[in-house]
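Read the single chain below, which is given as C-alpha cells and is the form predicted alone.
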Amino acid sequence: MGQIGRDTHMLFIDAFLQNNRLDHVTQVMGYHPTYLDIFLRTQNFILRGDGPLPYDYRHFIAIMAAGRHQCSYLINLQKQEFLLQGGDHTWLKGLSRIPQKLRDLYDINKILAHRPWLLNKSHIEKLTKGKDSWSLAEVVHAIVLLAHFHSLSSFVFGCGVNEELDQDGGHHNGSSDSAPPLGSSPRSVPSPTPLSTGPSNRDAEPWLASMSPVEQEVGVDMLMQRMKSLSERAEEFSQEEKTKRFEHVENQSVELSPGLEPLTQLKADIGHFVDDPTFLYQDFARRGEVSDIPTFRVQDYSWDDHGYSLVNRLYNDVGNLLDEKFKTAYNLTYYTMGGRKDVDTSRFRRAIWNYIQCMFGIRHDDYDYGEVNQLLERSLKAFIKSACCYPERVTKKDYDRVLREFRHSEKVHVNLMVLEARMQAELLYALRAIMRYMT
C-alpha cells in the first residue's frame, strides 16, 4: 500500500471514531478505500443503525454466525460489543442461557452457513409463529447480519487476519517470521501481518498440497492472453450446450473437496456458541447423486429483480447499501493485474463471482461457465472453494501458493468477491424461502 492515500487515511478515522478502535479488517481493507467506504457503512447501519432489532440481540447474533466457522477474531469483537450495549453477561456462557427467541434462529444460522439450498418457507414460518414469534422485518434483519458475518468470517480467513492486539492471541507484527504488513510504509498507519498461519498450525489443505508449486501455474501474461481471446470469440452458445457446461464445473468442484476431518474438536471459548458442529458444507452436486433439489436459477430469482426490494421493504433501505456493496465489490478495478497496467479484468472477476455462487446451486443462465476453467486454475478454484466453505482450514500456505504473481492487494480484492458473492448467494436463498412464505 505503501503510504496510505487522502480517502484511505479518513476512512480509517471515522472507523476509529465509530469504533474507538481502528480494526485489523478495516485495515487489511483500507487497500480498497472505495469498498471499505460502503462496507463500513453498511456494517454500521446493520449493528447500530434503525431496525427492528435491539442492539443486543444484533451483536449475539453475530457471534453465533461467526461460531459457525469458528472465527475467534469476530466472536472476541462482537463479545466486547455486545457488552459495550449492555447485554446481559450471562448470555455469553453459551446458547444454553440466552432468550427462545435467540435460541430458535440457531437453524438457520446452521443452514444459511453451509448448506443455504435447504432453506425453505417452512423455516421462516417456525419462527413467525408462536409463543417467542419474530416479525418479518426481524427475520430480515437478522438474516442480513447471518449472512454479513458468515462471510466476514471467509474473508478473516482468506486473509489471514490476525487477532486485535487486546484480544487472546493477539500478537504485535514485528516478529522475524511474519509475512509483511499490508502497507508496510513506516508512515502508514500501522497494518496488520496479513496473514496468520489460520486457526491451527497444519499445513496447507491436502488437496491444495498435493499439487506441486508449478502445477498448470498459468502466469499473468498467459491469463491475459486467454482473456483476450475469450473477448474477440463470436461463438453462441445453446441453453443446453451452457447447462452442460455448468455442470461441468460443478462436477469439478467436488473433487476439491477435503480430506481432511472436519475441525469438530471446538476450542473452549467457541464450543459454547456452537450446537450441532458437525453440521458442514456438503457439495451441492454430489458425485455421482441425482440431487432432489433444483439449480437456484438467477433469471428466476434474482438480487436485482426480487431481493433487493423485498430487503428494502422490510428492513429500512438497507437493500440500497447492500447493492451499492456487492456492485462495488464486482466491479472494482484498477485495469491492473500483477503489475500490468491497463487491463480489462472484467472477465476474470466475473469467472471468479460466478464461480463461488456455483457452489452454491447457483447458476446465471446467459454465463458461458467454460471461462471458469479459462480463467481460474486449479488452485485458485481449490482456495475459493476453501475460503467459501471451510474458511476455518485455510492456511497461510493456502493463500502464498495461489495468484503468486499478484499483489496483496489484488488478493485482498479476490477475498473481497469471496465474501460480497457468498453473501448474496446466502442472501438470495433466503430471501426467496420469505418471498414464498409471503405468498
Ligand SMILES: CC(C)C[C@H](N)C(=O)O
The other form holds:
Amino acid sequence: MGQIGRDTHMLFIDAFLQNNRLDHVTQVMGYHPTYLDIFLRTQNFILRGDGPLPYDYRHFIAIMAAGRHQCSYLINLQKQEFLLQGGDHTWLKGLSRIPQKLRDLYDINKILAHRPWLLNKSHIEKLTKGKDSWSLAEVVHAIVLLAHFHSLSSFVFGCGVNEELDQDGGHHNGSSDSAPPLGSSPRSVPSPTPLSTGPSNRDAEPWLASMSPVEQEVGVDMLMQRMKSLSERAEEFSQEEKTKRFEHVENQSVELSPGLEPLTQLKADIGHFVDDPTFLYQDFARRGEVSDIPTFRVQDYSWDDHGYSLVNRLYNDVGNLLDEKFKTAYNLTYYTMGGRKDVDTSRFRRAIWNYIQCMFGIRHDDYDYGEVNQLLERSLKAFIKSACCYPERVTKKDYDRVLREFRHSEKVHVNLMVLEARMQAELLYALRAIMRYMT
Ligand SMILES: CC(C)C[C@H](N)C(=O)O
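What does the same protein look like in the form predicted in complex with the ligand, given that the last one was the form predicted alone?
The next block holds the full complex; its first chain is the one shown before.
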C-alpha cells in the first residue's frame, strides 16, 4: 500500500462511515485532501442534510443527472442509496414509473447538462406553476443536485474511475450486487490508486486518440517559459481586442469536436433513466444557427456577486459550501509542475478554468484569452473539451495520452477543475434564469 497523508486517511475514514464504503471517487480525490474535505461536506449536505427535497427525490435526481452522461458508476451507487433511503423500488424501473412532479424536472436536466445557455425563466415558471408544482427552494435544491452529478460524471470519466467492486462490471468478479450490509467490518483503507485497471467505459472508442496521430506535446519546460514571458509582458489590450480573442478561442474549439459518432446505443441497464439521448452538447459558437443568445458576461452575473447570495437565500446555507468548494478548486496549488518545484502555476490553472467556461459561452471580461492558446496545447484542449462536454466518450487511453509529463495527482487536479468550472457554469445559467423569473 502506498503512503497517504494523515489528513487523507482521516477523510477516508469519515467517508467510509458516511457511505459505508470507500468509493473510488473518494480515493482518487484523496490526492487532494483539502479539496476532498469540502467536496465531501458539500455532497453530504445536498444528499443528506437539511433541505427542501425528500431523500428519495434527491437520489433519484442524481440518477437522472448521471444518466445524461450514461455514467453507470454513479447511477449504480445512487440506486443503492435510493433504496437505503426507503425509495420505492418501482421507480428504478425507469422514468415512466416516477411521479409526474419528478418527471417535470427532466427538461431542465437535459438542457442544463448539455446546453445550459438555453435555460430561461419560462422553464422555471413551468415547474413552479400548476398541480404538483415545485417551490423555488425545491427548484434550487434540484438544480444544485443536477449540476453536481453532471459535473461529477465528467470527473468519473475524465479520471477513468473504475466501477465499484460490488457492481456489475466492477474489476473483481464479485458475486454480490448490493452494498455491503450495515455493520460489516470495514475493508482496509487503501491509498489512492486511480486508473489501476481498465476504464469504466470500456466499450467506448477512444475517439480522442483517433483524432490525430500522436501529437508532440510542448512539454513542461516550454510551458514554464511561456508562463514567464506572459507575466513579464506589459501590454494591455483594448476591450475590442479582448472580445476578438475570446471569440477566436470559442471558434477554434468547434474543431475539437469528436470525429466519431456519438454513443446513442444506451447500455441496457441505464437506458430507462434516459430520455432523448440524442440531445447533446452543441458548440456555443454554433448556437447562432438557431438562436441569437449572447455571450454570458461574468461582469453582469457572477457567482461572487449574484449566484452565491441567491442560493443561500433559497436553500439554507448551501451557497457557503459551494463557495468554499469553488474557491478551493480554483486556488489549489502545490507550486509544482511535472517534477519541478516552486512554480507559480496560476496562469496555467486560470487558462484551464476559463477555457472550460468559454465552451459554455461564459466570458471573463478582464481575461486575455490569447493566453489559453499559449498555455493549453491542442491535445489538452481536446481532452478538456471531451471531459466537459462528452465525458461518456473519454477513455483511460485519452487520460493516458494527455499531459504526459505530469503526475497522476496533477491530471486528477485538472479533472477537479473540469468538475468545478463546469458546475459553476451550469449554476450561473440556472441561477440567472431563476433571478429573472423572480424579478
Ligand atoms: C494542474 C497542475 C499543473 C497544478 C500544479 N501541480 C500546482 O501545484 O499548481
